[in-house]
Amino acid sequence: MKIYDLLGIGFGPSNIALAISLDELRQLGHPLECLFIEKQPNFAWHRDMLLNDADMQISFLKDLATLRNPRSHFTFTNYLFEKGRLQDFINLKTFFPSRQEFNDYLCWAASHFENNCIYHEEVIEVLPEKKGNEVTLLRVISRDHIGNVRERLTRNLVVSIGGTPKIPDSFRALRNDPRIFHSSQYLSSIADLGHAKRIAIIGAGQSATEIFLDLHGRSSELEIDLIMRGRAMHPSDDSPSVNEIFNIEFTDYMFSRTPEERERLLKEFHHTNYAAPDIDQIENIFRILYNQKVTGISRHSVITNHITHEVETSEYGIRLQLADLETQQIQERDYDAIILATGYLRTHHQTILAPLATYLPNFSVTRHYRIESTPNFKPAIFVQGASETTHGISDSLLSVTAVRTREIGDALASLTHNEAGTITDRRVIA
C-alpha cells in the first residue's frame, strides 16, 4: 500500500493554506506526498450561511497567504486581479469583502490542488500501524458518498475539520426534528419550512443577527423573536488596541501563560469573537423594533436575559418554556422552527483519533500545534483550530491561518524518513 508523508483530514481554509505552504516548501526543495479527504462533495465555505448582504468581520489581507508571504500566488490580491476585479475592489474602499466573495476566493485557492484532495469522503478512523513495539504510520479509514470504504498509511497526519453544532441541552433530544435546526443549516434546512411564519432564534452572535435580518427580509408575514440569556447585544470590539490579540506574537504570549491566565484572557477577551455581531448589525436590528413601535405593528421581539426551560413538540408546533434568569418565571411561546444559532465545539478530532488515546495523553498539544504523543508514537499528527485555550482566541479564525500553517510546514519539512518509513525528528518542537 502507498505510503503517504501526510494525509490532511478535511480540505477547509486551514489545509488549502496548509496545501499552499507545502507547496512554497516544494519549490525550496522539500517536497512531500499529500493527500487531504473532505467529506463535502465539493468546496463550500460555510455554505448555508452564505447569505445575500453578508460580509466578512476580519480584514482581507488576513487570506491564506498575505501575512506569511504577501508575494505568493494565492493572495487574496492576486486572486482580484486574475479575476479582473482589482480595481473595482479598490474603489469599494474596504477591507471587507462580502462572505459571497471570500468563498469564491477559497474555491479558486482550492481548485488548485484538486489533485490533492478526496472529496465526498469521510474519515472515520485512524488507527496505529505497528512495528515491534513502535506505531510506525497511521491508516486511515474513510468511507465515500456510496459506502465503499477505503484505507490509506500516512507518516504523518493534520486533522483541521472546523467546528461540529454545539445544541444547548434542552433541545439535544429533538436534534432530528427538521423543525430545529443549528444555523449551520439555515439556508437548506430554512428552505424547506417555507410554511413557517413563527421562528424563533436562539443566540446572541453574529450569525443570530445576521439570520433576524436574512428573514425580515424575505417575507413581511413572517414573525421573529431573538432570544438570548444577555440583557443585550453587545457589539464585538474590534478596536485597534484590542485587535492586537489576534497578532502572531500573541500565540507565543498566550501559550507560554499559565493555565489560569490563559483563561482570564480568553475571558476578558470573550467578546471579540463569540456573542459579539458587528454594530450596524445590532442598529439595523433596533432600527426594526424601533419602526414597530412608530407604525404600531409588532411582528418580531427581542427577548433577553431568557433561557430554554423546557421544549414540547408536537405536528402543529414547537412550544418553548423560558426562564427569566433573573425571577425565574416561566413564559411559554409557539413556533414554527426553531434556529439554534448556539456556536461550535471543537473536540471532535479527540472522537476521529480515540483509536490512539493511549499514545496521545489528554490531547495536550504543543506550541507548533503537534499533539504530544508517548515516546514509541513516530507519527506526527497536527491539529488546526482545535487550540483556542492554549494558543487564543484566533486559533479557530483565519487571523493566523497563514503563518500557523508556515510553522506546522516547518516542522513537517523538519521530519526525515528512513529506509524502515519510521520518523526522525531533527529537531525538539516545542
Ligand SMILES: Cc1cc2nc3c(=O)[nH]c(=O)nc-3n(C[C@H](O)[C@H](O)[C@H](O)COP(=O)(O)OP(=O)(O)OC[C@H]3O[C@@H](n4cnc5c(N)ncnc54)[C@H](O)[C@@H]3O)c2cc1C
Second form
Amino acid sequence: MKIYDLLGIGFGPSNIALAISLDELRQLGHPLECLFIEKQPNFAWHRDMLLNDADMQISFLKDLATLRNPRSHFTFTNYLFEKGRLQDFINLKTFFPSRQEFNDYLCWAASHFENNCIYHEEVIEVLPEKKGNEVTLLRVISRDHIGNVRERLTRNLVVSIGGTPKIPDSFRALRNDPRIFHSSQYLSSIADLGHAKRIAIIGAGQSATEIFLDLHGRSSELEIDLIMRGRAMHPSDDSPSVNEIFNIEFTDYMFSRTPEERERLLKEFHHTNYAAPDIDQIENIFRILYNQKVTGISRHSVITNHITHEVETSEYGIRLQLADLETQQIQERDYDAIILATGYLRTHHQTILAPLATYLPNFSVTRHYRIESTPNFKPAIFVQGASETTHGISDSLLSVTAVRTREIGDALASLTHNEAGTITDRRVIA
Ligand SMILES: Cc1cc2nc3c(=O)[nH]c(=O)nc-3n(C[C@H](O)[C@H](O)[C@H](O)COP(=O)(O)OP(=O)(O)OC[C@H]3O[C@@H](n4cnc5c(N)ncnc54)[C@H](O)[C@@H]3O)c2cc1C
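Having looked at the form predicted on its own, could you now put up the form predicted together with the named molecule?
Full assembly next; the chain just shown is listed first.
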C-alpha cells in the first residue's frame, strides 16, 4: 500500500491554507506526498449558514496567505484580480466581504488542489501501525458516501475538522426530531419545514442573530422568539486595541502563560467571539422590535435571562418550559421548530484518534500544533482549530491560519528529512 508523507482530515480553510503552504515549500525543494480527505461532496464554507446578507467578521487581509506571503497567488486580492472584480471591490470600501464571496474565494483556492483532495469520504478512525514496540505509521480509516470503507497509510497526519454542534442537555434526547436542529444545519433544515410558523432560536451569538434576521425577512407569517441566558445582547468587540489579541505574536504570549493566566485571558476576551453578534445585527433586531411597538403588531420577542428547563414534543408541536434565571419562575411556550444556535465543541479529534490515546497523553499540543506523544510513537500528528485553551481565541478563526500552516509545514519538511522522526518540532521551528 502507498505510504503518504501526510494525510489531512478535512479540507476546510485550515487545510486548504496548509495545502498552499506545502506548495510553497515544494517550490523551495521540500516536496511532500500529501492527500486531504473531506466528508462534504465538494468544498463549501459552513454551507448551511451561507445566508444572503451575512458578511465576514474578519478583514479579507486575513485570508489563506497574505499574512504569511502577501505575494502568494492565493491572496484574496489576487482572487479578485483573477475574477475581474478588483476595482469594484475597492469601490465597495470594505474590509469585510460577504460570506458568499469569501466562500467563492475559498472554493477557487480549493479548486487548485483537486488532485490532492478526496471528497465525500469521512474519516472514522486512525489506527497505529506497529513495528515491534514502535508505532511507525498511521492507518487512516474512512467511509465514502456509499458506505465503502477505505484504508490509507501515512507517516504524518493533520486533523483540521472544525467544530461539532454543541447541543444543550435538555435537547440531547431529541436529536432525531427534524423540528429541532443546530444552526450548522439551518438552511437545509428550514427548507424542509415549510409549515413552521412559531420558531424559537436558542442562543445570543452571531449565528442566532443572523438566523433571526433571515427568518424575519422570509415571511410576515413567521413568529420568532430569540431566547438567551444573558440579560442583554453584547456586541462583538473588534476595536483596534482589543483586536491585537488576534495578532500572530499573541499566540506566543498566550502559549507562554500559566494555565491560570490563559484562563483569565480567555475570560477577559470572551466577548470578542462568543455570544457577541456584530453591533449592526443587534441594532437591526432592536429596530424590528421597536417597529412592532409602533404598529401594535407583535410577532417576535427577545427573551433574555431565561434557560430551557424542559422540552416536550408531540405531533402538534414543541413545548418549552423556560426558567427565569432571577425569579426561577417557569413559563411555557409552544413552537413548531427550535433552532439551537448554541455553538460548537472542538474535541472530536480525540474521538477519531481514540485508538492512539495511549500514545498521546492528554492530547496536549506543542506551540507548533503537534500532539505530544510517547517516545515509541514516531508519526507526527498536528491539529488545527482545537487548541484555543493553550493558543488563544484566534485558534478556531481565520486570524492565524496563514502563519500557522507555515509553522506546521516547516515542522513537516524537517521531519521527513529526518526519517527516524526523532526530532521535536520545538527544535525544528526554533
Ligand atoms: C457560520 C460561521 C461563520 C464564521 N465566520 C467567520 C469569520 O467571518 N471569520 C473568522 O475568522 N472565522 C469565522 N468562523 C470560524 C470558522 O471556524 C473559521 O472561519 C474556519 O471555517 C475554520 O476552518 P477549519 O478548516 O479549521 O474548519 P471548518 O471550516 O469547520 O472545516 C473543517 C472541514 O473538515 C470536514 N470534516 C469534519 N470532520 C471530518 C471527518 N471526520 N472526515 C473528513 N472531513 C471532515 C468538514 O466537512 C469541513 O469541511 C465562522 C464559523 C461559522 C460556523
